[in-house]
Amino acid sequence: MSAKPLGVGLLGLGTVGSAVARAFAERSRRIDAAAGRPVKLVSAAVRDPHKPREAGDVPVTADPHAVLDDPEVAIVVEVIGGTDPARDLVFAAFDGGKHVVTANKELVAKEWNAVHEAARIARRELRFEAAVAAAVPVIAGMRGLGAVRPRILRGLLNGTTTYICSRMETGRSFDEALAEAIAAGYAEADPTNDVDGHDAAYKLAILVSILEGRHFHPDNVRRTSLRGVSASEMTNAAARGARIRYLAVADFGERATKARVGPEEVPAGSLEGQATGPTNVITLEADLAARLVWSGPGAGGDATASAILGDVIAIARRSS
């Protein structure tokens, strides 16, 4: 094992960032063994350095550029979310010769070409397994399918809407189920990205971009909100042996790919129909690979941290 540690800097120390920091504190031996060299969490940039956090003893700073400019940091992990200021910070990381690991589905989906080009010019790695389905290694799986011709990609890519649908099946109204989702921590106080389909559209656009080898912009995904679904529609679906779930679907036609996200009926006994809470289910039908299915926890700090750490370890192994 190499004696020189590979330094990691965090941008953001919220739910996911704190889970990453705790993992470094609690399982450093496992991470080092998997990486084939010591990997050290050097520091984290936060908005409020005085806010109490359960994040081990990682040093914190209010200045993200203190992390980006630190010569000890070789890998920058961005878990801020959104595009501002995350976009500029990711580009600054590449400019500074750092590898980047991100969980930021909006940034990757919207700025696909720009962030990949920045990584190419810097000769550094860009990894974003955590941007889709958290702990489920669907991005790694689809990257290995370059020779196949995809036909249909479908699944549940947003745990908040799955939770809401499963609660509405018990007779809750949409507003009641949404309030429960917020209280349980599955939804933000402003749930727009989840219930109006932006989150699922970002994730679907990333998967389509990987499968097609070119940027598929999330604006090309037709979105239908979950807000219009009533409890009576849930009851009527159940009477037909079906359930309503917030599906993401891409149909790879001969001339163009059509993509959509929105509430649709699925068989009650299907993987999608049985899913509750943060479970993600992704199914790909392709010519050489027939039918492939990925399923598992697609949200939560620990699940997302596992994907981030997998990317960090992969870069560390290649950097040995």
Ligand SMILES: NC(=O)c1ccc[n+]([C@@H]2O[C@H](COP(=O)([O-])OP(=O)(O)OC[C@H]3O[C@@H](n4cnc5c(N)ncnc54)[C@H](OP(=O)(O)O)[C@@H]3O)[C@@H](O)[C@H]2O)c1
Contents of the next structure:
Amino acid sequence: MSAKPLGVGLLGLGTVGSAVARAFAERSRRIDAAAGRPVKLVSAAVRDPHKPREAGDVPVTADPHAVLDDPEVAIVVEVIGGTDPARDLVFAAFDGGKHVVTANKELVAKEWNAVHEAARIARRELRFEAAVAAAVPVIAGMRGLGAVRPRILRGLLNGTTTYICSRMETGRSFDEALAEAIAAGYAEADPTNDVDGHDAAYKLAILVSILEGRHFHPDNVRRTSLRGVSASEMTNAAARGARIRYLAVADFGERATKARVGPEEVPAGSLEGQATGPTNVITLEADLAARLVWSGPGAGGDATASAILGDVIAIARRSS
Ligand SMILES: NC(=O)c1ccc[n+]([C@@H]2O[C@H](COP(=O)([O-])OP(=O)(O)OC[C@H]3O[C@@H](n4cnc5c(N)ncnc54)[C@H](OP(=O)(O)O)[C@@H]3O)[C@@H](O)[C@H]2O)c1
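To complete the pair, please output the form predicted together with this ligand; the form predicted alone was given just before.
To see the whole picture, the full complex is given below, headed by that same chain.
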């Protein structure tokens, strides 16, 4: 094993960043063995350095540029979220010659061309396995399908809406189910991103972009909000042996790809119908590969950290 440690800097130490830092504290031997060299968490940038957190003993700073400018840091892990300031920080990381690993679906989905171009010019890696379906290695899986012609991609890509649908099946109204989702920590206080389909649209746009090898903008995904579904529609579907789930669908067709996210009926016994929380399900129908299904935990700190660390290890294995 090479003795020279590869340094990692975190931008963000919230749900996901803290889980990454804990993993470095608790399983560094496993990470080093998988990487074939020592990998070291150097520092983390946050908004409020005085906030108590369970994140091992990683040094914390309020200045993200202290992480970006640190010569010990070779890989920047961006887990702030949103586009501002994450976008500028990711570009600054490439400008400084760092590799970037991000969980930021919004940034990757909207700025696909710009972030890939920045990585190409910097001759550094951009990896974002955590941006879709957290622990489920669906991005790596789809990258391995370059020769197939995709027909249909269907996915349950947002755990909050799955949870709300499953609560509404028991007779709760949308508002009651949403309040439960917020109390259980599934939904943010502002649930727009989840229930109006932005989050699922970002993830679907990323998967379509990978399968088509070019940018598919999330504005091209037709979004139908979950807010319009009534509890009686849910219970009526259940009476017919069906469930309503918030589906993401891409139909690759002969001409332009059509993509949509919104509530749709699925068989109660299907993987989608059985899901009640953060479990994601992604099904791809394609020529050559027939039908492929991925399923597993699509949210949560540890599940997302698993994907991020997989990306960090992949970069470490390729860096001399
Ligand atoms: N949570 C999940 O289950 C999940 C799953 C998959 C993907 N993701 C993605 O992972 C990313 C992070 O999500 P999260 O749930 O960990 O978010 P979070 O808990 O809100 O954490 C965000 C972190 O960013 C820090 N931050 C905010 N503004 C900053 C700034 N200007 N400079 C430096 N640090 C700043 C915050 O600092 P303070 O702690 O000081 O406030 C916090 O530590 C997002 O892109 C999200 O979409 C999340």
